[in-house]
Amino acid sequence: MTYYTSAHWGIRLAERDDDGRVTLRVHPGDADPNPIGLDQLEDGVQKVRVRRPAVRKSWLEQGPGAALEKRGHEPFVEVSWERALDLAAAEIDRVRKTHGNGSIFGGSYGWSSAGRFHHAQSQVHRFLNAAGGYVRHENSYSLGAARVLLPHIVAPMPYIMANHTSWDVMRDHTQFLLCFGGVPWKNAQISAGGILRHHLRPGMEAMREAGIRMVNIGPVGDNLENDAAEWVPSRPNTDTAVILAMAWVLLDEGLEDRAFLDRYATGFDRFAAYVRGEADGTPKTPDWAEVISAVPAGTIAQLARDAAAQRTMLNMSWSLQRASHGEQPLWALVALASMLGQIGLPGGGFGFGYGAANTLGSNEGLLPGPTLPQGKNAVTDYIPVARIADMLLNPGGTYRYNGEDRTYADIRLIYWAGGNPWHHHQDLNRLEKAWQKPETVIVNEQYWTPTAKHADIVFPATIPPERDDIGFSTREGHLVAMQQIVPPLAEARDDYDIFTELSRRLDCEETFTEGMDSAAWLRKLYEGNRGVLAKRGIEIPPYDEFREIGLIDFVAEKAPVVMLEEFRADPERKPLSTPSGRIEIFSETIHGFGLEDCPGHPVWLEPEEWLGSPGKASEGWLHLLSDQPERKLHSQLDAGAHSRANKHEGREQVHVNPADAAARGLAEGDVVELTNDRGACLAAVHLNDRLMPGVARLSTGAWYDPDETGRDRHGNPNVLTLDRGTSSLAQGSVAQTCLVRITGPLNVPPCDTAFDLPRIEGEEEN
């Protein structure tokens, strides 16, 4: 019998030795030259471990809300599972009686598990909606702005993220892909529910042999996976105003298709006046924007041309709209999409995020799977993910978030199960002062993540390996019976397991479990969706078999893919879920909400940090960026060995333009310091000649280690990120809108605290 397990970057396969030791080595079927090396039994990972229930010191002593400015800063002390269940369920019972459930705020928000029934978020907020609600969050990190506009102009995001046009197509039919912050191959390594077959680098590369042109605008040339393709260098934040001239063109040229605008579009004639400078006294020509972007004039006007003479895939990288104003250049690629009158056909159109996930692009089936049912959520109030710290600092403040007038819920617990927000949220520093607010946090984790060591009671949860589960990801092609290979480490164990645990406590346990344990329900979830399948003519075996098989591969149900086909063949009868039914390049419901910083249309917005501001770049400023990490994912695995091989003497590298290191008197592997008014962290210089001048790039993921002064010793980059909205539409993260000072080289230590254990001062006597 094979035995599998499943991670966010692929299928593996469990091997083990004459001495009982399991390895786990790549699906055969992968066809991904250079899968990402990550293993969740390696030893430098298991070190970091979360062992035994474990309570913060003051809190265990005096009680909820004590020494809150100690969290995150004092020893713990391991407990019992009975006494450590017992404390936090009480804790939980007290302020839902006393406060009100809208006072607990469920988080979690990560990549906890491929697996599609031990998956943390899932679980947490069953358990919260049994025991009578919480305040939750809406949207994501990576899709803040775009999961709130694109329903507005055009489709919802998970219609837009399941029906990329699919490599095949594009190979066939495309004949310019021009992109927006490139397809970097790093974040295709990655998918919700494992992967069998990795797309991405077959993909381009099949396009790279047909001859097809690509072109790459933006800060960094490196993220484009391809020696033929150009590079043209932009500043970031601004590719609005570089669409928006390209636009200009196109009217101005005549090269505009009418006939598809007509039919197809809805408001264009009052972006068209803004383009042509009606509306505000400015044209939007290529030396307007090349004064903004540093795109010279001619480059901006002939790639203009190019698009509009042949077949065109538009694409844009997450990352843009994860800025100040990010809206905008994603409704801007739509416009000029629509400008160009390709979308709908075989290899035209627009992408947003190819190169993001290994689904995108894919033309695996469009098949449903199964999921854990999450009951009802008494409590109506929730937040746009991005706003946590907003919410604790200023409870009962209030924001505007797609339309709507809200107010911040006054949080009095917190409880986290999946997810590490001292790795994805923006301005640390800030987030440190808001996660005093709560008197209690409580965190189901399997390592001693910056998160669980800013938490009041810690329960130690298993990892894939440690567990029977399925693994599962539309558009991935595939069902895996993930197989417990490992038995769970100390005491660690399972999120429904300890769930449960507490729903008996709090009186709602046969609402959590319905009476069934993990098999059984693992037993329901597939049988479910195997009923569900054969009504789609899809058999697949009973679960018994499924559980000796191992693995479903669905690769008859593979056929390409062209995004908005049939809206495209026929808009009466196929219309968007816009208001119009079709794209909309004005949107009135948006003009209605009469904000400023997101007017009805597209529109170029002076982002609140960048190089154009008067002064920064002869400052000695630079732009920095905060992509996604090669060797690791998000904060994933970071004390592991494929993570660490990456990093300087212990902490990240931070990369620059040799020009900019030379002016700094800087060296390859230096120590610098980069700071701002928000805070400081430590980095080893990497000179990198595919970035431009004024930018630096620091990839996210290293753990948040601050020293006495709360200067980040590792390299994390969110101590000097901007924590605002994206604007009062959608209140999305601006992480890659931020200035930075760096100097050095530094004599200082290597970095050899990141993965340090919290004190564990004893364990308490029964």
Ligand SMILES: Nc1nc2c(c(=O)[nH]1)N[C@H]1C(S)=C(S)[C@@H](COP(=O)(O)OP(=O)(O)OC[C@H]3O[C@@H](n4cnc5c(=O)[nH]c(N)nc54)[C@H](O)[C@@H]3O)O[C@H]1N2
Second form
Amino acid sequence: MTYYTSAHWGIRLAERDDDGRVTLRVHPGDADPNPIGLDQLEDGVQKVRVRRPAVRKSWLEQGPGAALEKRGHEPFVEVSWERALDLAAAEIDRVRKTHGNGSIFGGSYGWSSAGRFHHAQSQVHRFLNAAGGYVRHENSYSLGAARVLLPHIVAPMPYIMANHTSWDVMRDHTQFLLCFGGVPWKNAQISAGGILRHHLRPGMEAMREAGIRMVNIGPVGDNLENDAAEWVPSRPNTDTAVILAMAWVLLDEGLEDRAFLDRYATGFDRFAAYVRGEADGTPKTPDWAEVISAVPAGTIAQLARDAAAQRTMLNMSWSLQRASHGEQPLWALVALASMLGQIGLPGGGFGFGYGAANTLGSNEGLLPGPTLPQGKNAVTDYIPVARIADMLLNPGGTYRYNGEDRTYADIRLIYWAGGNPWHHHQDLNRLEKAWQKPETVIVNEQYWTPTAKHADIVFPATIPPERDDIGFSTREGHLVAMQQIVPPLAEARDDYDIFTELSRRLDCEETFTEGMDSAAWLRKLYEGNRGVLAKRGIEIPPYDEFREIGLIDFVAEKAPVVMLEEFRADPERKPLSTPSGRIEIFSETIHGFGLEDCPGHPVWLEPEEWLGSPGKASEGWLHLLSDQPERKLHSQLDAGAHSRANKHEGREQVHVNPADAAARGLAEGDVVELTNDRGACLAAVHLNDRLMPGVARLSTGAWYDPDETGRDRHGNPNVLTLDRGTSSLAQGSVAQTCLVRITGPLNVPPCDTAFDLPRIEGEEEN
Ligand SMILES: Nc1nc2c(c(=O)[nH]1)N[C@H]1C(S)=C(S)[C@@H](COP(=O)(O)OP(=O)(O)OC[C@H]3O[C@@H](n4cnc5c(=O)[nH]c(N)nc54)[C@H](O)[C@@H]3O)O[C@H]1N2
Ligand SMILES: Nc1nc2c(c(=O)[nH]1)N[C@H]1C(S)=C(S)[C@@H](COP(=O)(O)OP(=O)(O)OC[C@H]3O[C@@H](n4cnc5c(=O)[nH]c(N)nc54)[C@H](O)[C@@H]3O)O[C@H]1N2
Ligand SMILES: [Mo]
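Would you generate the structure of this protein in the form predicted in complex with the ligand, following the form predicted on its own above?
After this comes the whole thing, all chains and molecules, with the earlier chain placed first.
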């Protein structure tokens, strides 16, 4: 028998042999499949599953708030489901009655299931809403700066995300693809909600065959999928300066498209005055930018002329806005694209994130899909997602966000389902302190992740191959009937069933379940979506037939996409949703917020720490990039064979330029310590001459594994990263702004502790 399952890395076929053993395979209809997750059911991964409900020992013995400094570092006691559910429900009830629902943090950020019903984040939000509400989060780690900035200046991120000019259009029309941060294939392996067909490699290959010139400006030379591409090394976090200097050249040589700027943009003159240096006495010339970025002035000037002379697509990686003042490079890019005047033309304008996920550049249909309604939240309070440690450490503290003065809640209880803050948050030693503030932490997890280990009550959750679901993602061309392939491991339960039991104990079962079990919900969500699609003239079979055929391919809905085409065609009748209806190169709204760290138009502001800080480079500091890992999705399946094969003696590899390694007496495979004021971790050296000297690269995803001193043994860059907001406009994560020292070689044993289970004791009978 063949069944389907699905994950953010792609649709998988499951085959069961005569002995009942299940093998996962990639989908044969995918031209460029990847092997992520094929090891999901293997022993190495199953070994780190949570098998039974567990409670932190001191919490169980002494109650909420006990021995908080031990959270994350003490044994668990396994208890029955009844006992664990009773304890959790009673604690949620105590907290909501004593402190109010505004003291429950249920933000629960993270990339849980591709299945649209068993999506843990949607489940926990629906449950907490039913139970009276919770403090939520806004935005994402991915796009913290962009999601706040873009609606002010051009269009909301969901529009931008879903309407990138497609690969086929670029192949036919683009002449020059100029990238900041590349178009990395490794990241386009995934898409939130799953993938039927991967588009990046075939798309880039077709562009290469069409002879389209490609240039990547950035610290890393191997993240443009094209051997013929040119690499212009630049210091991390300095792209804004390069873009401003390109703008200066266009102005200086009269190459800006005045007609476009007049008709489609506002505020260009104020920006131009800044670029010329009329405002601050510093013209943003290529010579000025060379000192900041290390890109030769002549190269900057020529790239500006080349961009103006032909059909040019500018692309910027999402990572650039995950940095100190991350609003600026993106705003500057939109300003530069406006000066080139090709926005809305086939193959021209700007892209923001080609290579960040499969969706960007897809020509699959923009279709609605099934989603679990989350109900109504009676609590209005929220935080920008990456401000979690700030909130926990400063209850009642104030901060600015998108023009508002806001106050942090006083959080007593955290509920997390479907995320891993010990993967995603910056400055983990700071998070360690913050995490000791709430009296109780409840986590639903499939695996004994560091987050599960940092909980008081852990509920074991099922994985997608253990449950039926519906896989869908817009512009990914499919609806897939995800099947239960194997029974739940040990005592694992679906998140939905866990929340059903809790809601019964909290007198909100009817609100949470509406009287339905999972099977009934799946049918309802599918049939509802079938009706919506039918109104658009798209017929799909009834639910039972869908479950039998397994996969619906929307290949007929494919059509070329040109971003902002309608706006260009008729800006009066199809204005943008910005206050002026046009592209805001100067934003009165943002200007009106009066923020020093994000004024009314794009500007160069020094990052909080960078290679240009006085003395830093000469003192041997390196800029650490912590990019997305090639062999996994964040921290997921880090224990699997595919991820482990890229580790050296059980550790993550830090890429360094051979010159930097030689200067420190380091060779391939040496174990080194990466340190700064915030923390330390170990990693194994990998020499890479496609990395700019002065820059190191340690991909994220290694499970946090601190020794007694707090030094991470496994190679998790987030013990080093900076926990600050991009600016008081967006308060996004600044993971890519980070200086470190690298020393070694160290004589230490291989890392074999990262996937250890916590100490688990059986419950005493009495
Ligand atoms: N230094 C640095 N840090 C970064 C970044 C960076 O570039 N550099 N990038 C940031 C970005 S963009 C992101 S999106 C975040 C990602 O951060 P996360 O999304 O938090 O990372 P994941 O490892 O995907 O965590 C998902 C967790 O959900 C669990 N899970 C999956 N499915 C289910 C389910 O059905 N039920 C339950 N209960 N649990 C489930 C998984 O086991 C896993 O532990 O990291 C951020 N952190
Ligand atoms: N395989 C895999 N794919 C993923 C993910 C994963 O975990 N694994 N995560 C997904 C998620 S949640 C997200 S948000 C996206 C993120 O997508 P991105 O944000 O694009 O991903 P990164 O890998 O952090 O960065 C891409 C490249 O940007 C470059 N870069 C970093 N800093 C700078 C800079 O200052 N200037 C310039 N010019 N270049 C710079 C680096 O060379 C880096 O390789 O990826 C998604 N795709
Ligand atoms: Mo992300």
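Every value quoted in this text rests on a predicted model; they were computed, and no experiment measured them. So that the term is clear: the rigid core is the largest set of C-alpha atoms that superpose within 1.5 Å between two forms. Positions refer to the first chain, counted from 1.
Cα displacement of Asp723 between the two forms reaching 2 Å, rigid core superposed: It does not, since the Asp723 C-alpha is displaced less than 2 Å between the two forms after the core fit.
Cα displacement of Asp39 between the two forms reaching 2 Å, rigid core superposed: Yes, Asp39 moves 2 Å or more.
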